[in-house]
Amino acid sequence: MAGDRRRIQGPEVTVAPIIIKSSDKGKIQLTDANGQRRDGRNLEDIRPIFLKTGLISQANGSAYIELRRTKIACGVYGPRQTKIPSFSGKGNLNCEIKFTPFSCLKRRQPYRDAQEKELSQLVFEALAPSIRLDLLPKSTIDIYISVLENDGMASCFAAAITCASVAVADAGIEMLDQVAACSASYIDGDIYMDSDLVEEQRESGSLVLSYMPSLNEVTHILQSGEVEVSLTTQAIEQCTDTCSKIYSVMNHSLLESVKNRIQ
C-alpha cells in the first residue's frame, strides 16, 4: 500500500528530547556586597550616555542616543503642510516607535504591534506639553524612533523621549523647554534607577518620569505595580534630580551640534 503523501513520515526511532533548564533568575546576584551593581554602579546611578545629534541628514532633526546596550535613533521631519483640509489652530505632532526585528531577546515581528502603538501614544503625551505647537497652524510634525537595542523596557522608553526631544530641538522647532527623562525599578524595597533587562526582570514595579528642569515642571508619569506611596515619592525625587543631570548632557549636545554647523 502506497504511503500517504501528504505527511512527513517521522523516523522509526524516536529520541526523547534534551531539555535544559534555565537558570533560575532568582539566583542572580543583583547587587554585591558594597551595594553595588553587577556593571559597578551604585543604586541612584545610570549607565553612561551617549548622545550626538545630526546623523540622519535627510531629516529637519535627527539624534542618536547609546546607554550601553540601549541605542535609539530618531528622525524629527516637520514643520509641514498638513495634509488634511480641516483647519486645525494648532500644529498636529505624529510620534511613531518601532523596534528593529534583531533589537530584544525575541526577535520582533516586521509590523507595529499593539506595544510599539502604546508607546507612541506615551511618548506624544511626554513631549506634546514642550512643544510650541499654537505657533503652528495647519502644520504637522512627524517623530519616527527606532529602537536598535533594548536592554530593559522602562529605560528604552525614557531614552526615546530624551532622544526625541533633542532632535526635535536639533530640528530647530521652538520649545518651551527640552524634555529629559528616566526610569527606576522597584526591586526588594529598593530603588534602581536605569535598570537594565535583568534586573528588570526581578522588579516588582516600575516608574518612567519625563520632566523639563528649566521650568520644574513635569510632563509624563508611567508608573506600573503595587508600590507604597513613600517609595513612589522618593522614586520621583530621585528621577527629578537624575533628569537634571541628563539635561545637562542633552545641552552639550546640541551645543556641539551648533559649533560644528558654524564651522
Partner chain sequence: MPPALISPSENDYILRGVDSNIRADGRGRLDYRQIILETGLITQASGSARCRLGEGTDVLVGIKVELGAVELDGADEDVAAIKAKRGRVVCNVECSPIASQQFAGRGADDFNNELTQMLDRVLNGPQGGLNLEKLCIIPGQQCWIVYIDAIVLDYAGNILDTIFMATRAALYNTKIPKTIIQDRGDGEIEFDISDDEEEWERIEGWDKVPVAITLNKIGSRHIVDATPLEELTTEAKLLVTVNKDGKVCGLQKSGGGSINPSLLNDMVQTGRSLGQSLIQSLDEMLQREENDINLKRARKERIEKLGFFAAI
Contents of the next structure:
Amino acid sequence: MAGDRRRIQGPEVTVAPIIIKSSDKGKIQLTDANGQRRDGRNLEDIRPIFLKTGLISQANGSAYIELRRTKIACGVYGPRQTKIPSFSGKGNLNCEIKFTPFSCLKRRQPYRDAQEKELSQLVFEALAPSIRLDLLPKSTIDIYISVLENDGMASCFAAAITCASVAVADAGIEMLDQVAACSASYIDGDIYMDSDLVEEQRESGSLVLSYMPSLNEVTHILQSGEVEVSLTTQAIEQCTDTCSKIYSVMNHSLLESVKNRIQ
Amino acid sequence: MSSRLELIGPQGLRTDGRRFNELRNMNCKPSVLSQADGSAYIEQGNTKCLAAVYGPREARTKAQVLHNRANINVEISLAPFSMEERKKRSKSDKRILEIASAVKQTFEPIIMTELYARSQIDIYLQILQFDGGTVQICINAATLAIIDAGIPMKDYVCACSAGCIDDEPVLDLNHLEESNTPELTVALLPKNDKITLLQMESRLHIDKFQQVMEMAAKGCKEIHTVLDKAVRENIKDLLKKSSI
Amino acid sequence: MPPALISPSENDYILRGVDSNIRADGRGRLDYRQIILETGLITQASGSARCRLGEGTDVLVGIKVELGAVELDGADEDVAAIKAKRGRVVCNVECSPIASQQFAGRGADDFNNELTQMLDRVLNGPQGGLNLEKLCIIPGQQCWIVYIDAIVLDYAGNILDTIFMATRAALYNTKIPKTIIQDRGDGEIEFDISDDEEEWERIEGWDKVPVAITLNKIGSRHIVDATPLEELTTEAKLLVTVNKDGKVCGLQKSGGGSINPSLLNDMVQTGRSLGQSLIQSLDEMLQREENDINLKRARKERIEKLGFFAAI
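Requested next: the structure of the form predicted in complex with its partner chain (the form predicted on its own having been shown above).
To see the whole picture, the full complex is given below, headed by that same chain.
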C-alpha cells in the first residue's frame, strides 16, 4: 500500500498496455476455390477419429478420443453401491464433464461453472436411454469426462458423448445400443459437419445430434441459432448418416480392445 | 444531516404526499397461489410481497424435528429487479437471513405449534418490489398466508414502522425516509396490545422513543383492520362459491 | 427434477388418454390452457410482465436496463470487433420456493441453472431477435446491458413456455432511456441520459423474440402444455423455439427417453406451426392491453394494474 517501504513501488499512474494487433491476415477463408475446407475436408466430412479404450487402468471402463485437435478422456466407475440410503428401483447415472483449465483459448476456472453443470446434464440425457439402468437397482454409474483440448464447443460435446458411450461399453455395463454423436454448423446457408473453433466463430447456428443407429432413435438433439426448418431437416439427416459411420469406428475400437484382452 | 433532503415539505406533506400519521396505501389479497397451502399478496405503497405457507407437513430432515412442537422455517428471497439497481442476492445474504430469523422468532410464540408435534411449517416470502419496510411487510404477509392456510394462531400479528423526522414522529417509512431517519419497527398483537417484535438499528433520542412507539402501535392497529377486512371478504367469497 | 411419484395406473390412464386425443382436463393434444398476460407491474423495473397459464404456472419477468462495459474478447479480431459494437443480454431464472416445496433451500439450484442456460442459449445472440447493435452507446466502451430476471411463482407444469411468453411481453414493455452523445473532440466521448420518460423508446426487436413450445412425448404421440402429472409420464421432451418468421431458433431435447427421427421431424413441424399461432395470439393480447391503456388515458381514468388481484 502507500506506506509499504519494503517494496519498490511502481508509478502511481498506470496505463493499459497497448496490444499490437497481429498483422492483418485478412478475413480467414473457410473454404477454398474447390469448396474444400482449410484442412482439406469436404463440407460433409468429419475429422478423422482416433478412439481407444483402456486408457485408465483404475477405472472399470475408460476411453480416449481424438478428433484432430479435440482430445477427450473418459472414465467410468460402476456399477457401485449408491451412497444415498433411499431405495431406487433403477440405477443412478451420474455424469460429470470438466474442461481442464488449459483446454480452451481462455483459461477456465478449476471449479465447475454453470456451463459445465448444464453440459453434464445434457450428456446424461444423451446416454440415459441407451443404458439398461433397470437392471441395476440400488447402484450408481459414475461417468467422468475430462476435456483436454477443446477445438469447437459443439464438436467437443458430441465427441464427449461418443467417448462416454464407448467407455460405458468398455466397463461391461449392459446397454441397448451405442450412442454416436456428431455436430454440424450452419454457415451462410451451408451445413458444415464437425466444425472446428475457427468455423464455429462464424456460424449462425449449430446442431448436435446423438443417435442410436441400430435402434434408429435419436437420444438427444440440441440446436441453437435461427435456421430454416428445411435446413434443419437436412442437417438431421446428414447427422444421422454420419453417426452411423462413427458407430462403425466405435465398434472397431471395442473389438480391438476385446482382442487385446484375450491375448 | 447536512444533506437537505426535504422529507417533510412546507405544507407538512412528505415526499409521497402523505401526512405524518398516514399509512401508505395498502392492498392485500389472500389465496393467490394454487400449489401452496396458504398464500397472500400484500402491497404497501410501492413495496410488494408474496407469501406462501406450506404445512404442517412431515419434517424433511430428522435434525429439525422437535418432539413436542412444530418446527417453523422461514425463507425470504428478494427479486433481482426489486431495487433501483439490479442485484442478484444469494439466499444466504446476511441481511436477508437476519430478517428471516426475526420473522421466525416473531411467529414462534404465536402459532399454536404444540398442536403439531414433529411436523414442519414452512413460510416462504418473495419480495417483488422494494420501497422500504421489509420486516413489516414480511410479517403482515406471513400473517395473512398463515390464516389462509388454516394454521391456528393466537392472534393476528401486525407490524408497522415509525420514525422521527425533524423531531416529529412519522408513520410507515418508505425507502428514502428509512435511509435518512431512525426507524423503529413494531409488531403487535391487536387484541391485547402485546408487542412481539421491536427492532431499531439507528439512534433515537430516549425522549422521542415513547411517542414513536405509540405511533407505530397505532399504525399496527390500522393495519389490523385492513388485514381483517381482507380475510373476512375472502371467506365470504369462498362461502358464496361453495353454496352454489 | 420433481421427485414426485406417479402410480402405474395413473400413468396408464394418461397414456391411453393421450392416445385417444383426450387429456385429463378435457383438452386435446395440442391445446394450450388459458393464457393471462399483463405487463407493467413492477414500476421500478424498466419493463415487466406476468404470464399465467390457466390456474397453474405463474411466471413474473422483470427487465432492468443498466449501463455497462462492452464485452471485449473474442477468438479472433473480426468477432471481437462485432462484439464491441453490441449491447448484451444477461438472463437469470429463479424458481421461488413459493412455487413448490422442492424449490426450498438449495433444491432449485440445478433446475435454475438448467432453465437459465436454456433461456440464455436462445436470447443471447442474433437469433434472440433483439437489435443488440442499437443497445451500444459508445462502440468499444459503453453499452446497455439488458438484465432479464424471471421468477417462477407457481408451478403447475410447462414452465419454459411460460417464461418465454412472459419474457417476450416484458420486452414489449421495456423502454430504453435515450442517450445524448457528446464528442469532446480529443477522442473522449461523453454521453448523457435524458430524464424525460416520454422520450424513451421501446426496445427494438422485441417482436422478433422467439417463443418456446415444449412437446412432450407420451407413448407414441406428443402433447403440448403438460400438467405436472403428464410431465411425470413423459419419456422425452423436445423444446422448439420459433420466431415470428417461422424460423426455428433452437431445439433441445431433455428427459431420459429417445425419439425416432421421423417423429422428431413431425414434432419440429408441429412446434413450428403452433409457435407461429401462439405468437399471433400473444401479440393480439398485448395490443389489446395497450389499446385499453390508451383509451383509459384519453378518458383520464386511473390505470389499474390488476397484478395479483386478478380474480382466479
